[in-house]
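Given as structure tokens, the chain that follows is alone and in the form predicted on its own.
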Amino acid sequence: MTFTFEKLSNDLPFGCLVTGLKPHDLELEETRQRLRERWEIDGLVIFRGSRVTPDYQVALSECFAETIIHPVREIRHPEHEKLIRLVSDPQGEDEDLIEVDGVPGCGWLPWHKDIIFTEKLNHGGILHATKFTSTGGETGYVDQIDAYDRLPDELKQRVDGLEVVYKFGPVETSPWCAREAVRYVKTGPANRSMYERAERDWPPVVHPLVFTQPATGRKALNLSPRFAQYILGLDKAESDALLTRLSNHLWDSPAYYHKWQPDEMVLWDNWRMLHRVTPGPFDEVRIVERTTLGGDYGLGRTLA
């Protein structure tokens, strides 16, 4: 066996880095199937040491899960039908470009889960980073298994049983996906395009506020801050004072920000892993390539 498994941090309760996997691993069962078993434990896993490529990237994700077309067209990679490609270049005519505390910068996301805009959460997804920037740019993950685990029992058992009605929109249509104050001074082509379309292609779903991870049985907070607009059966007030609580209590857990280097992938398990992008600096170019894992848990339905 040429690659090793080891703890991401001892700071953290999730998270697994393996170093030096390469290509022809993957073409044992027993190799996968261990692959499959630290996902599944620690929602996390980081891959060094072995040089990234499309087709490697491809071909470790679907260890996992079948890999899938994205369902939002304007981000899908032009080569690479398996890939979505997410190109943050502030200083190009077809880019965003945003103000993050009065800061000029690109490639911000706010604490998210992918596609729970729509009925069907997939599974997770590989990324692997072509161009990074000097600073910024980091990818941060929250596991909320671990943010279940600390509620308080009392909001254990109030969220348990809740759903949370999702709608995808401009940023300032999630009251709760940041506590940075956050300005688009610009909207791109591929943003505008998905706004427009989203009353027609992406009408509002509902998502459990709890779910059980089938393998294991632990329960996981399942809000996703970004795309939260209310909690279903509860009144104005007492919805958004929930919502307040929990996203607060998201925000303030253990978090990993990933710092990327040459060669490095990330799984992430979007079941039950909340991730998020810092601001890069307003003058570079940072490009993402990403695989879509299908598989989903089956609780999300469009609303009546």
Ligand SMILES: O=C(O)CCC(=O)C(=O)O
Contents of the next structure:
Amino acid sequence: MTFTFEKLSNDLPFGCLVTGLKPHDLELEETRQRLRERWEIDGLVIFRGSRVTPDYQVALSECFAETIIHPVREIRHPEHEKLIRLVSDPQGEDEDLIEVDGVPGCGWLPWHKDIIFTEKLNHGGILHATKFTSTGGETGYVDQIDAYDRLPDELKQRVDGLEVVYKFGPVETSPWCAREAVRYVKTGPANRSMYERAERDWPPVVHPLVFTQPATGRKALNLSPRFAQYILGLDKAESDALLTRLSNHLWDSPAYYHKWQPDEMVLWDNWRMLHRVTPGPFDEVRIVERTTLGGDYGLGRTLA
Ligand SMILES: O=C(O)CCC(=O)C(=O)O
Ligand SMILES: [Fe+2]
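Return one more block: the form predicted together with the named molecule, after the form predicted on its own shown previously.
Full complex below, order starting with the chain above.
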């Protein structure tokens, strides 16, 4: 065994760094078990120090869960059905052009959980950047177990038993998704096509505001600021106020920002972590490829 495990940072309550893990190491059940434990306990696992290929990315993913084909066809990888491919090319016709706090940028994504706009919340993903920008384009992570722990007791009681309605749609329909002021200068055809079929393909769904991690009994706040619409059963003013308070809490939570280097993979637990992408320069291409780990937590449902 030539690989090592260490804490990602002494300043963060989550995260693990695995260095030197090779594809053949995955043959040992003991190794796979150890990796699953780190995923469950630490929420975020960075892999560094060995060559990344689509086959390795998929094989590593399958140590944690079955990989699923992503429900949004517009982002599926053209050659590898178990990967999605997100291309941010400022010169490409597919690109969204945005301004974040007045600064033109590319590839920005707000705090979210993947596919929370469907009934089934996938368990995670493994991400790899095949091309990255000289600045920005960092993938940020926040842990909602830690975020729940740091809620005042009064708020812990308040969120218990509440449910949030989510809906797929343009960023402007997610009022709590970012602290920054974001203006869409142009929406590219891929996103337009997704938004056009949102009504038909992704009706509103409901997920609980608190989730208990089955293996450890730890509670996590279960809020994806992107796609969140309102809290079921509260009047609008109350719902808006609570979502604003919780989003502020999440935006202020300890975050890890991954600055991409060649041959790295990042695994996270989507039942627990939020992620986002910081904007990159206006004249550089960024490409990431990701698997989607299936396995549903069974707590989402379509809004009746
Ligand atoms: O581009 C990234 O760094 C992450 C994109 C993302 O949100 C995802 O892969 O789920
Ligand atoms: Fe994502």
